[in-house]
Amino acid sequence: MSIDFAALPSPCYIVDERLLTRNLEILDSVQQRTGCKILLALKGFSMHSVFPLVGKYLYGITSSSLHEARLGYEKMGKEVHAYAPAYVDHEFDELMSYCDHIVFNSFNQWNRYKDRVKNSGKSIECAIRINPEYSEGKTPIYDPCYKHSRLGVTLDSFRPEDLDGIDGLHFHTLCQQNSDTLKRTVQVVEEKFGEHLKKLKWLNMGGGHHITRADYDLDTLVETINYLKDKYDIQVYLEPGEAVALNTGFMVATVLDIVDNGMDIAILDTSAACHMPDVLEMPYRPDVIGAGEPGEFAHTYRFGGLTCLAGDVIGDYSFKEPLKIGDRVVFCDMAIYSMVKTNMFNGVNLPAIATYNEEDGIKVIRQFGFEDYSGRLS
């Protein structure tokens, strides 16, 4: 059964939670068949509401801030983990109050923290970011490995001596690739690091691996995470984001009026900047059921939004029909860093939150309005 895209209000972000669920069964086959823990990085998916669903199959959320660490913790109420390149100290234990792991991106913030961890009267199991100085990716904004980069501690940098009450190592160098990337990363994380990794209880790999894509190479993972536990013992984790919610979403828009300016400009109830600001940093152009390449069909637009930001524009599409003013428009792949990174620029509201399921059809989750623009500001 399809979903009736027209009977949700606009604009709207709707998870189809057959497809959240085909990616879970995924995700769990590669626990069952190597005995690690995947997680969910709360970064790239924080929608609440199916958080009962992704408990059933993962182990717990990974979290960037206190509030993320709080938000897995009251609302899936599994395994809570932490990772930030520097913690508030303020802020500090109510974060260890939710966590189960705590994850430095320095010695000097283990040794900061380490006594608080110590006599916070819980188990809580702690590492330290690596950065091997190896990876892949073409886009300097995503690269954690990019020259001076802030996140993880390098081999000139490690310092075994202070690690006395680690427990693990964390690395995160990918984002949107392939296992294969993955092996070759663990061949320097390893000629790096190896000798520390055999007196560690785990070793946390990070996300950026878009395991449910596709074209993944689903074996070569799970040998490169069987070969790791084999040789050093040690219980493995991953924490995507995206491949948790990858190709789930959609957001539904709708066009507000057409003008022409060297050619048809399509405006939006939606907006890049506001609604899904991946577009512009990225940046990339999501898909769109029905629309072709610019050219492609009769009838190319320019997808722009309804803020007074000049750049605010979408991208180029073309239909085989002439699109009208009131006509519905659904982009692809909108779970992911999309509602995480919502603003209300301008005062533009945010685009209502709803799912999809056999069961219940269509369920509203939330809507917003006045008070939630208000409520951000003083």
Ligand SMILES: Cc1ncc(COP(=O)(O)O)c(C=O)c1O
The other form holds:
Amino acid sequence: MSIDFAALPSPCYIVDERLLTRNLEILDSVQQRTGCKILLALKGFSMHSVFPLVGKYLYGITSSSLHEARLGYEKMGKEVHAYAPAYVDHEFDELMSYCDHIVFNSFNQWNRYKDRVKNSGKSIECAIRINPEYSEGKTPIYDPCYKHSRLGVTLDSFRPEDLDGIDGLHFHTLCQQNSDTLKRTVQVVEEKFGEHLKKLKWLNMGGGHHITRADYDLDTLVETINYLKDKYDIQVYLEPGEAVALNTGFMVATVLDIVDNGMDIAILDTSAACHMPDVLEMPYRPDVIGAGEPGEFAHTYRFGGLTCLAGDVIGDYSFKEPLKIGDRVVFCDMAIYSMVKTNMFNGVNLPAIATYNEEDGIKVIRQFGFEDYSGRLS
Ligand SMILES: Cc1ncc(COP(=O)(O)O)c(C=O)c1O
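Following the display of the form predicted on its own, present the structure of the form predicted in complex with the ligand.
Whole complex next, starting from this chain.
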């Protein structure tokens, strides 16, 4: 059955639970073949109405803030991990109340908080994030290893004498990458930090593993994890965000007007700035169902958003038939990052959130309104 996009409110994100389940099965196959534990990174996908489904396959979540940790604790109820470049003093006790693992970005942070962890009355495992100073990413804002990066401890700043009480190491250096990049990264991590791994319980290899992409090499991932497990006798964790919900979500929007300024420009009831900020930040051009590259089909349009930002432009697309006011357009791969990064700039409303599965069909879970807009300001 295909989803009847016309039956949704507009704009609306919709996640197809059949596609999500397929991704989760692929991730679980890695867990089965290696004994590694995979966590959902909430920064990439926080749609908590599907956390019960995600929790059937994955071990828990990783969070980057108090609110994410609480969301994972309350809505999934499995392992909760945390990493942030620095923790906020007055939030730390509450953060600990949700967490099973806490990763520190520096030995300063570890030394500042280690007694509070020890006296928390809970068994919380701690780690240091390392910066192996090796990455293959091309986009600087997504590269944690650029020169003078604040993320993770470099070999020069590593303090083996402060490892007492530390259970693991963590690195996150990948972004939408395949397992060949991971394999090369692991070689560098081993050269620089291998002697410490031998004494630790676990290694968390962060996110950025595009495991559920069609051309992802699962065998190299499995070999790499099993190699680490055998050589160092450690538990391996992965914490992908994107790979969990990659290509499982769509956003439906509606054409509000078509104007001409040297080309046809369709103004939609959505916005790059508000509803898909990575289109501007990364930048990238999301796929649209039934549309081609500009000029590929007879009728080309620039898609623009409904904010006043001049650069609120989503991209250029061509169609076989001319578009009309009121037509629906469907953007692909909108579950990850887009949904968590929305904002209400210009007072633009947030897209509704819906799910689809065979049993229940379309379920509109949440619609937003003025209260959501005024509630975040005062
Ligand atoms: C520490 C950490 N873990 C996990 C992730 C998730 O990465 P991705 O969504 O690319 O898999 C990120 C993303 O920035 C991260 O910074």
